[in-house]
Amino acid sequence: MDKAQAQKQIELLREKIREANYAYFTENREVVPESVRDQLKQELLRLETKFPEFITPDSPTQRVGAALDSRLPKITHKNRKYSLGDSFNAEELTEFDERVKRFLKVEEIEYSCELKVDGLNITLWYENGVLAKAITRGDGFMGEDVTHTIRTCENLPITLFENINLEVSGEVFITKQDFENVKNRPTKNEANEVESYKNARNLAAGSVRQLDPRMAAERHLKIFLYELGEHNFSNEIKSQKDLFNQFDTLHLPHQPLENFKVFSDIQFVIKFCEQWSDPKAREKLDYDIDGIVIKVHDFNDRKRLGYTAKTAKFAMAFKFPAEEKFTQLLDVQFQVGRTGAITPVAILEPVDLAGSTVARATLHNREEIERKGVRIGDQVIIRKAGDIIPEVLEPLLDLRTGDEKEIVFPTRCPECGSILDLNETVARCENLDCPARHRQSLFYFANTLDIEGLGPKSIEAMLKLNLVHTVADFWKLKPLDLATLPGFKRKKIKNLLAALEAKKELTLAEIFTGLGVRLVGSENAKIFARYFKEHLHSPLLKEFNTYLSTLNPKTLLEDFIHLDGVGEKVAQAMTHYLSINSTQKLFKNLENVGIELVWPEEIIANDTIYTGKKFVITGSFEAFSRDEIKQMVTRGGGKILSAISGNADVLICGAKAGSKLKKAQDLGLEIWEEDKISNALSTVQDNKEPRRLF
């Protein structure tokens, strides 16, 4: 990037942080995620870093907090507010440690260590023991006073027990349940205002600024305080933890003391960092944090310290790994899955997000596409939740340059050349004989079955040579296949072969689930399993055969939509795939590399009112749930089905039956109420010797 480059970003980005500070700090809401906010400032500071002769007095690096909201009255600061320098992972609280032992010429410090409330920084001036001030942080200079609504604060002291002067700060928050429950049941004033806030510190920052007390009282403002200022206390203060017993005995209140530690040990600071850094760790707490407040303990070592222009050099905010963050997208790429859709899929410049480097984003389909209006050479904003795949959240579109280029949008399959259906949201390639189809679908078998040591590489690998052409020819592998691929040695070659002859036994929604039949997922795959295994009379692969040969595939397609919990898109698909020739031939390559069937094991009783009849449940029941009963019917050996039919043989009537009663009495069939069901469970509890099915 050459100067003239740099400058230009250095203004872009000074511009859209400006306008996101005052949004978050004035407006109370986002126009960026607060990480993604941090980031951009990251950025800034970097280029004038390394271009300084365009560092501007005014420029966001050199301020703190935003401008004021022209509605309150303005006070000034006793004392400059200070930000707390950022840091992201273990090598930046390091570098601080480092930087504080050099400067103090100590080798060992105290630190302690506080749980960042995500609220909004508020300053306190106690006059003889009584509330008299509540200031915002403003630019750090001058603040807006809000003590008519810090004073609804529900944890903190209008008056003190001791006739004291008094300065301290702290954070004005909401507590999780109550950010819900003003969500959720908003007074008619305040429904479109509460509308606006996207999370507990917006609101919490919007409600100290309403100039109605009683709207901030009816949110539960609460506060806690964790830095002094002036006061003529009569003891001496020399740590955070004497601070902290201070507030104690004046009944102000502190973030509870269990989340508070003191450590001796850099090293323990970084492990205390990395718990709270689970989010599983910080659903017990009441509040949101988003970090780690780390200050060197000791008041004299923070007072010899002191400040930069900006920030305190005794303190450090470590963030936890955000889920938002910004980087560039530079091209996109259509991959072709085992069903055929084409997922375009963002290639972005890497960028580290939730503990790990991302590199790829999904764009999810051409309307998601249109709709964001994201460009190739947007920065765009990346979002990462659990554990997959991150997506493009929206382009930030005040950072563009003008050079950004449309993504065109494919007529026809990058892999094999077919033109694509575009008919649908999600546009797909319908030759089955794609090689993109084929990859992705041994990829999903393997991982769905978690075949050790057949990974996506692995299978690459095989295709290459070809090795396999389905999924069957896993298990025909030779250890001289296997030798000649990459990085596989006696070891891994002994350890793949022990896991496929591990999975030699498998049951048929096993199957079912790792062939990926469109539409057809794990719990469909056990519905259809069942259905077979009512129509077999053995487990054997040899007798599924030999009956997936003489189906009717319209009187198949009947029975599958009459399955209790399958759809008629559902039945269509699996009755498809499995009436197709090659269908068919990879069953009987299963059969022949050995593959066995195994049933889930199951006892019902012998013979029961349920055995060999049909069943559909309607209405609602005071003793059972439908599950319940579901399970009675089959255990017994009954079938059931969703839909009353000339099929079905009895109907199971509960209260509320509805419009099935009536059918099911115009087709003459049995019905059952509740008191029949309750016999039932008699007779079959009562049954002493089960027999197991297969």
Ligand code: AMP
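Because the structure is predicted, anything quoted here is derived from the model rather than measured. Rigid core: the largest C-alpha set superposing within 1.5 Å between the two forms. Numbering follows the first chain given and starts at 1. Compared with the form predicted in complex with this ligand:
Shown in the overlay between the two forms, fitted on the rigid core, is a CA shift at Ile640 of 2 Å or greater. Core-superposed comparison between the two forms: the C-alpha position of Asp649 differs by no less than 2 Å.
After superposition on the rigid core, the Cα of Glu424 moves by 2 Å or more between the two forms.
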Given for the second form:
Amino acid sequence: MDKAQAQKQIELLREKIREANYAYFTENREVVPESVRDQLKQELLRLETKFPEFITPDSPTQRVGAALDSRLPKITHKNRKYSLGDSFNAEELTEFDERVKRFLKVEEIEYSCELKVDGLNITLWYENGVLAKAITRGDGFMGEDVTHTIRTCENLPITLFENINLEVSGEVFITKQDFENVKNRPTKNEANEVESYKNARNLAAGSVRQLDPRMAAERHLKIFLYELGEHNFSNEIKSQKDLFNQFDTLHLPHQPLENFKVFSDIQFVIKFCEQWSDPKAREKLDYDIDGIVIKVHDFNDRKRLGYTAKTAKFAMAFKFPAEEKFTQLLDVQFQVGRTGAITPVAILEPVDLAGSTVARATLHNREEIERKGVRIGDQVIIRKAGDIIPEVLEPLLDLRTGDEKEIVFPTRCPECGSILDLNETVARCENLDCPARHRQSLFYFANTLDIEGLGPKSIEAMLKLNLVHTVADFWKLKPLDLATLPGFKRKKIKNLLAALEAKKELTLAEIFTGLGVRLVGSENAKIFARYFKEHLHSPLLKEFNTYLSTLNPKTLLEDFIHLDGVGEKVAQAMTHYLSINSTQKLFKNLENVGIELVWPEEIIANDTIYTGKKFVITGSFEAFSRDEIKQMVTRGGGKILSAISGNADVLICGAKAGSKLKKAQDLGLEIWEEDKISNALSTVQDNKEPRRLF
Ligand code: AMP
Ligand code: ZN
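Could you switch over to the form predicted in complex with this ligand, since the one displayed so far is the form predicted on its own?
Next comes the full complex, and the chain you just saw is listed first.
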């Protein structure tokens, strides 16, 4: 990047950051996700470091936070409010640790770690033990007077037990639960507009900065304090721990101490940060946190370290890995899926996101591309949450340079050249023999059945050498065939054959799911499999194939439509699939290569009247057959014995019982009559779900 380009880029970034900051601090809105706002600031900082001649005093890198809202009275802070530096990884934390130690000329130092509550920073002044003022951080010098709304904070005392003067700061927030409640019940703001808040932080900030405190009171604001300003305590506060103890004495709220830790080695700090980086760890909290705040524990050391122009040198915010970032869209490829659906895939400048490097993301379909207005060359926001496939959310239009290019959607299948129907939301290659569809089906099958060692690369190589055509061919592979594949040495061959052998016993639902019948997902597959379990005498593929060869599509469709949980479209798709020649051939092939069907095991419930007991059955019953009773007992976790012995616990006794009843009475067994088991029926029937995944 040359100087002129850098200057242009710096200006674009500043403009975007100013807009995002204004929305965030002043309007309690989000124009871009917070992690993207962070990344924009970092990018600006990086350019300004490289080209310091372009730094201006009004650059967002030189100022704390917010433009002030004109509606609320302004108050000058007694002491300048600083921001925290940001760290995003272990390396940056280690550098922080080294800086601190170098400055203090020590070998070892204690750090306190607090959860970084994602709310709004507020400073309180208590005068003679009474809450006199509450002020937002504002630009660090001057904040807004929000005393009227902060007084509604539910956990904040308005008067203290002691007659002291005190300046403290903390974070105002709204619990996740309260946020959900408000979100589901939208309210109008003072300008009579329906308010919508993206997250609990926005809502907290919006509520604090209302003119009317009643609205704030309804939102159940809470506050956690963590920072001490001026005070006239009689005792000395030496550390963060001391401070929290002092808060306890005064009944001032702070975050639970179970989440507050003091460590004497940065490695432990890093571990702590990593633990909380796992979104699962944060689920159990009833408020949002966006990082960990690390502070030098000792207050004297803090004083010696002091501040930079903007931030405290003794503290650092560790920010959790972003799930949203921006990066450049380099190109778009069009991928054909197993059902023929064409998915536009974004090829990205690789970027670290939520713990991995992302270089590809889905753009979903043509409509989405048009709706988002994405162009090749754009800076785009991408998201990756948990295990989901990364996706492109939107372009940062303000960062466009003019060199971006339209994305042209193909009119033909990129693999087989079939003409695509572009009127549908999802364009589809309808050619059943499309090599791409074929390949994807094989990938899908191997992946769904979790056949180890049978990844896309291996399958692709097998296709190239004509070793496989349908999924049944996987089980025909011979060691010598595999030896011709690149990278297949003895061990790999042995492992793959063993993995295939291990998957020779399959449930029907597993097969249906793996074959990826259109519209039939794993849940539907289970329902259809259950249908066949009821209509076949035994789990033999041979029997299933006979069934297929004689099926009447009309009656089958009729049956399917009546299945619980199956819609008409799904029933049609499945009937069609089972009726066509190629499916019947495929199942015949599966039979020929030795695939065996198994029925899924039933889940055995472990807290029914049957659990852990041994039963003998005698007599005849009104509502049940013997087989049904046996099933109920075993599903309920009981055992059936054929004859009475000292081993048995209970005799289930119907009408016209014979000698067994007498014997049971002699041995002192429990005797249950029919009404006992019919009363218990409902609990057992709930447990009919099969144990196998599908
Ligand atoms: P930032 O807004 O990214 O500069 O992060 C700094 C902000 O984190 C502070 O201004 C506080 O509002 C907030 N924060 C949340 N929890 C804490 C905490 N335990 N200690 C210090 N700051 C905190
Ligand atoms: Zn095609």
